[in-house]
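One chain comes next, on its own, written as structure tokens: the form predicted alone.
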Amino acid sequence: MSRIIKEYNHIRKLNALPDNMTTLHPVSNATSDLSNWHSIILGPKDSPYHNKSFLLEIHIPTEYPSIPPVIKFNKNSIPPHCNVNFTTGEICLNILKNENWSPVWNLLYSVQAIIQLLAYPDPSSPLNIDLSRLLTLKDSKAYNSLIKYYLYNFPKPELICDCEI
């Protein structure tokens, strides 16, 4: 747990979080419980998620940093994406798997990797087969249009919002 305390103190001392990350903080105000965190991320500029925000739920296992944090999108904030389960919010990202995780990485790096995944989806590791198929067929116009269609026609207003950046 000392590692997560160091990360917590580092994040508190930062003047600003990295681009496209508005918050990263423990859910509890008590420093005795640093096992659950929230992060609000913004969709990358040149992606169909631009000007949208998403809430990530982060669980820090007791074995952290030997094993990765468990990160998923909040159920009211799940973006349509080929590497995201649209029902559960699960994220398929290699660095968040035990076999690919490195203890050198931290929460900031993990959240930044998810932001990158929004901009650069990986159709070879899909959780959404339909969106993945569009990318496999190299039809990025249809992929982006379908994502925009879902974001604008089926918004979840409490946690996905239009943001002025």
Contents of the next structure:
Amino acid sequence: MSRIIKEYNHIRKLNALPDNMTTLHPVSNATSDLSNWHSIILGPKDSPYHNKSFLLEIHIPTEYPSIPPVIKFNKNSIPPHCNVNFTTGEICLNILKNENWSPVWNLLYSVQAIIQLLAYPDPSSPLNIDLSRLLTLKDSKAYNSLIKYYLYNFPKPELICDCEI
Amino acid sequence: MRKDSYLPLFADAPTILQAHQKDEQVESILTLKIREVLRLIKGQLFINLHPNEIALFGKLLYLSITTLRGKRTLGEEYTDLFIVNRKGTNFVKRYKRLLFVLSYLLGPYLLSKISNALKYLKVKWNLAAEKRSNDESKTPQDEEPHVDTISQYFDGLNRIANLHLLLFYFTGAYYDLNRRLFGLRYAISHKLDNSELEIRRANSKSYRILGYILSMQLAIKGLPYFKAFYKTLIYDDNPISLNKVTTKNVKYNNEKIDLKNPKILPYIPEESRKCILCMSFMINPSCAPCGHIYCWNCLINWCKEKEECPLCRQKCDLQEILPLR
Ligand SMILES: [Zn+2]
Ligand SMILES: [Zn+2]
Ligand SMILES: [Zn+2]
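Can I have the other form now, the form predicted together with the partner chain, not the form predicted alone?
Everything in the complex follows now, all chains and molecules, and the chain you saw is the first one.
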């Protein structure tokens, strides 16, 4: 668990978070518990998620970094995405699977990988069949407009995360 | 054994080699078992720190319960050989067998220890020399050359061992120098009929061909060495003096090695002293087979999860992790 403390200190000292990452903070106010984190991410430019933000819920298992962090979208903040389960918020990203994870990667990198995933969906391992079908049909117009339709009345994640930062 | 009626026939090279291969196989199995026991008692770090000592102990154990007690090894039994004296007239005396076992096992081990110590000294000298030449433009030529002569001397020993192997391929008498030194020859312990004699002769012939190939290889490799040796004979400006080099200031300790202290393993540069896994200064830095370095504990913990280097994903067996000292 000592590694996550180091990462926490590192993140706190950063002047600026990476692109499209609004916050990355432990959920609990007590610094002794670093097992649950929040991160608010922004849809990257040139993706249908642009100008929308999403809340990630991150769990750091005790065996971390030998096993990867568990990251999913908050129930009230699930983007329609071909690699995201639209009811549970579960994310299918291969570097966050036990068999592909490397302990060299850290929390910051993992969240960045999810931001990347928003811009580059992978139809080969879909959790949302409808969207992946549109992607494989290369009907990007239908795909983008479907996502934008879903996102039209999307809640602001800042309202969901009430941590004192 | 019917030594009264006739003198036993000396064994041929192929049979001796076969016996040795069998023995090596048994020794490696024995060593593996010893390692398993040690892992439970002393832990993985101990095993990776002392691989040579453990192998040595395995061999010692094996030879102690066979050759030393006057019993045949499994390899000798397998090929039906037994040990006789130089002339093949009698068994080998116990003290000679003891001396053989000791020299056979401790000789190479001590030599490799000394040669490692010398290499370590050389690295230290080079570092010191670099520092001095950085401070002022003084060239430190006074002590360094001796190390080179010594390491050449060790190369020479290796060559002698190779030459001896060559002799073995041709004559099939003594497999190694230690056996020659203490007169441990092999004889076949059953009577041979003519057809078996024929087969054995044919086999020995093919080993002689191997000998020719090896001698060619040695000649090609040895040429530059002999040239250099010849030169030093002519221009005798730095004579070999073994006693000048002492290994006193080489320390091997088993304490925790913490790279927070800049004096420990100073050849690791500042930017590489932190472990990417725990983000702290490395404790007991350890090297994966690919060359990437982590803390011992960090790497072991990860390799228990998955036996690969976290950085380059090359295979990394627990056995192959090398603690840096
Ligand atoms: Zn929060
Ligand atoms: Zn470490
Ligand atoms: Zn590596």
